[in-house]
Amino acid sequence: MGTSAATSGATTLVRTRRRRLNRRALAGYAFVSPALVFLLVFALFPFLFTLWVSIHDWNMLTPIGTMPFRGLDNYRYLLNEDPLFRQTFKNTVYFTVGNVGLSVILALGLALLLNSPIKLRPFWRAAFFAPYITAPVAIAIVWRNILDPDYGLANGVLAQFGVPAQPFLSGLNQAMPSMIAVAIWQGIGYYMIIFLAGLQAIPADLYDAAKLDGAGAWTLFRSITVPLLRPTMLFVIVINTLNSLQVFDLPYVLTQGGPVNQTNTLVFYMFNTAFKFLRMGRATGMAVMLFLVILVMTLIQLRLLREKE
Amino acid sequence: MNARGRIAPARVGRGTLTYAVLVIGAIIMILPFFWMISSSFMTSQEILARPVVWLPAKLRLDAYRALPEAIPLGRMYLNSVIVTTLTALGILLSSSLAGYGFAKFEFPGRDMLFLLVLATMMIPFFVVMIPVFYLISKFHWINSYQGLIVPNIVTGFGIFLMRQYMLSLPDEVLDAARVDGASEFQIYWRIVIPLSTPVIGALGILAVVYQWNNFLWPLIVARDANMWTIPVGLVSLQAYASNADVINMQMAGAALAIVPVIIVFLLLQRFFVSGIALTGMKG
């Protein structure tokens, strides 16, 4: 009798606990479901839809059901028959390598300078960071005017030093380097701040101990700063690579892809293919290929990050 | 004494070099802003003058007067403010709700659903741009605030950031509130949100900067001038680009877009920097 009462007491306890757990679980679903429904509608479904469109021919005006199936024709066309796709791919890689390489070196250099005991640190930090928060479109309009070969400030200043006028954004060989320069100018402050945070996270006693052992500045940098900063470095490279591969605002405002497609980038070309020429099949094909490039690069870089840690 | 004497000159040398590099760098960073503001008050003759004239002879407001006739400036500002504010609020609300759900509740399928959220972080916007545009057009949201705002109010990154932060909130506090009979939503609103202000601030700043500067999506969705945001409207000035007469107008437009942001940034600099350090290192 006594035991059965105890058992039934225990079961009610378990039952109420389970009911409470169920209520907790329901609350959990309630908290996450609005966001999940959104992600389903505006990210996951569109992602699958992009894959679907890329194996069809579609101009966005005809009903979805009537799209003619094209298999891998869009991909085949882009890879084998479209010189402009190859060109924009090359341009995008050029832009990314130039921007990432130089930004990382310059931002790290600046962060090291700002991490040393200097006066007016907030002023320097603000000066280098300010371009990052300004609208890329607005600041690109300013740069377009500064770099204009005929009436731009840049050639005006060069003339004062006796340097002949440069074509900058309208020069076949200078257009992309000019665009990279603007991108570096705009992004360097952001990466500098991240490097600064990384540098400040390195414990000062490591340096003190090494100094006691008679290590010089270069040894300190090589054997303490570089290894401990590696995660930050990889983070900066990953983020900058992802952003650079998707560059759109700069070619749109600075050059419209010119001269002769020298600064035409993948996302800019994709935008024109989709919204000027209404070739959604080809545009989504480009999107899928660039996505695969980005995915592979991210996975490689994250793997590297994990190995080093 | 001797050692100090030997180190001092080297340090002075390195110090001067440091400052020289910083000064040159800062000039390169600030000069475009200076020229933007200065030339927005100039005549086109002054802008084209050689040798370069650095300051206008007289503060002319011609460009600022001509600008509202070329583009709907007030409307662009209003649109940008509405779109940025509502999008940022949407991101904060959706991210904090979902982040809290993933951080502090156990339910079947939770880890798989969170993986799904992480997966959406790997999908850049350009990949889904065409289908999202198609959806928006089916909703008849082209050229509307809904079209500009709704697709952007949930981000995988925001949910991830909130969840990481909220994992560290003490369970005892939440349980104590439950014992006191608070509902789950009250706990979220009265306890979790106030305890999460640092991460809400960081995500809020990022969301505001991102939306204020966002260009590609508004360029596609805002078809008519009355729905233009600031970047889209500024780009329409480019139509005059070959004409040297409108440089001062382009510079005035850029200045009106940039200067308010710079002022806000200078006032809130500390929060920007700590926000970026926080989100950067967690990402």
Contents of the next structure:
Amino acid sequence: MGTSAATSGATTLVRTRRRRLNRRALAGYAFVSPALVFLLVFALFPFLFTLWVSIHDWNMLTPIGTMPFRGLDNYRYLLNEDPLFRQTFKNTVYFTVGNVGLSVILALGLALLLNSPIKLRPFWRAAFFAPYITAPVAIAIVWRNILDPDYGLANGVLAQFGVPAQPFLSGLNQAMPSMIAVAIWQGIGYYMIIFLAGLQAIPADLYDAAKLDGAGAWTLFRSITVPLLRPTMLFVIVINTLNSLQVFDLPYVLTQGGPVNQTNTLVFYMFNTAFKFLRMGRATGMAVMLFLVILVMTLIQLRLLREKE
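Let me have the form predicted on its own next, following on from the form predicted together with the partner chain.
Nothing else is written out below except the one chain.
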């Protein structure tokens, strides 16, 4: 009888604990459910809808239920029959490589400079960061006027040094480098702040110990700064790559994709295809392929730059 009563009591205790755990689990699900609903409604559903539209032909004027099914024809057309898609993809890669590569180098250089004891450090940090918090459209309008080949300030300054007027945004060979320069000017302050945070998180004792062993400035940078900045550099490169692959505002305001599509990026072409030519199926096909490119590049960067365990 004593054993039976003990067993019954243990069973009751287990059931009570399970009920308590179930109540706690329900409370946890209740707190998490708004975020899950938000994720499903504003992230997962639009993505699935994009995939669905990409295999149909839709002009946004007819009901969704009447969209003609096209299968992989939109993807096949973009890859095999649309030379402008291939050109915009190359332009986007060109812009991304130039912007990311130069931004990382210059931002790190500025961070190293402003992390040293120089005069007016708070002022310089604020000055370099200010363009990042300015509206991109406003920045593009200002730089479009500065780089104007006829009355722009840039050619006015060059004329003072006897340099002929340059076409800048209207030149076939200068339009994309000019747009990259504007993008670097806009974003370098943000990445500089991120690198500054990473530099200030490195213990000073490591540098002091290395200096006692006779290490020079280059050795300190190569052996201490760069390895310990690996996570920060990974963040900067990944975020800058994502932003560069999705650039839209700069080509839209600066050049409208010209001259002769030299600055026409993938997102800008996607925008024109969807809202100007009303070919939403092809535009969503571009969006899906851009998503795959971003995913692959992010995974490669995480693989190459992740911190060694």
